[in-house]
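Single chain ahead, by itself, as structure tokens, in the form predicted alone.
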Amino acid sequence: MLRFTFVTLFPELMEGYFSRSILARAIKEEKIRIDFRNPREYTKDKFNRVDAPMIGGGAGMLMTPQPIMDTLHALKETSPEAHVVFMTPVGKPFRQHDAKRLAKKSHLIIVCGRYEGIDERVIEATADEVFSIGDYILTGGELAALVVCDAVSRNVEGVLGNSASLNEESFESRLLEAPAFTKPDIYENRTVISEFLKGNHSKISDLKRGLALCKTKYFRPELYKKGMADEK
């Protein structure tokens, strides 16, 4: 079982996340564990406050070192194997292949920022990985951490009802999912690629490749010439 503990000033935001659908079932059969710590509990401040002015200047308040550095300690003693991750905008680039690597862990710590971010200090003695999802910034890590949570949670072994479609997703092979249909074959006049419809499972196989390929090529460049270059 994966357990996952966010550190945040408002659990109350990312509890529902978890209520329905896969990873509410995911939790029911014990594939998963969710838990939250919140930093104002270990607050020294005799305001409750967990945030001050930056050193320096500068807009808007930090995240102080004492109440994150308190819990993470508190969480570290009775789970030493824990892997510590910071969302934050100047992070590397959360990928698939992290997603998949961080679900063979037994327990990640998910550290989720406020403010105008948390003390460098904290970050450097405890972090083992500082994650962004994207060159935006949110008002607080928790969405990034849930997004984190969801991918990491649906390569644990279990948690998909068909675990099969893993290897069909987007950014398994570099390419981007080849385009997907259902009933009925005709739609508003639009039609099912017919080959799909013949059942001719190795066509359908190379012309979901060639799909794929012009998909990526269109929507991710970048991603495309790394693939085509990978394969030389």
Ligand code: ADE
Given for the second form:
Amino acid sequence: MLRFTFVTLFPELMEGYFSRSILARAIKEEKIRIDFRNPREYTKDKFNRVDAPMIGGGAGMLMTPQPIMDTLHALKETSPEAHVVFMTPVGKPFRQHDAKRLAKKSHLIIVCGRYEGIDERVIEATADEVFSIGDYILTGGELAALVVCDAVSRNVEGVLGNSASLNEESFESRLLEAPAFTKPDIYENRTVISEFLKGNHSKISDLKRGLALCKTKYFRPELYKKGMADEK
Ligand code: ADE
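Alternate state requested, the form predicted together with the ligand (shown: the form predicted alone):
Next comes the full complex, this chain leading.
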């Protein structure tokens, strides 16, 4: 069982994601556990504030250290082994190999920033890792934390019914997946690649690899080059 604790000012933004589908089942079957801590409940500010202007100037507000630090200290006291992850646009890119690695932890605490970010000293003092999910700025880390949680959870033993589907996927092989089709053979005048219909599995698998290579070279040239270099 992998426990996720989200440190967020807006747990209600996130809760719905766990109410249906694969993650809801994973929670019910105790493969993962989800809980939330709201730094606002830990603030010692008499007006309940959790943010302040940046020292030295700059647009917007930052999350102040005390509410998040106290939240994290309280969590770590009962769960010293917990692995603390911060979501920010200036973290290292989150990748499939991180999802697989983090799936082996017992407790992940994922801290979601809001406003213009978090006082750097909090990150310095408490972060085990800092992740970005891509080169764009979201309004907060909640969506990014859900992305990480989703990608990690499906690598937790027993969360996906069919573990074969985990290994056949894109990024396991460093290639984008080949196009895939289902019934019917012809839909709105578009037909399934004819070789796929003939049922020769070794031919289909060769063709899929070729298509995966083409797709990767076209959409993700940097991934393609890296894959080619690794195979040498
Ligand atoms: N918070 C805001 N933007 C983000 C991003 N791109 N990745 C992770 N956390 C974020």
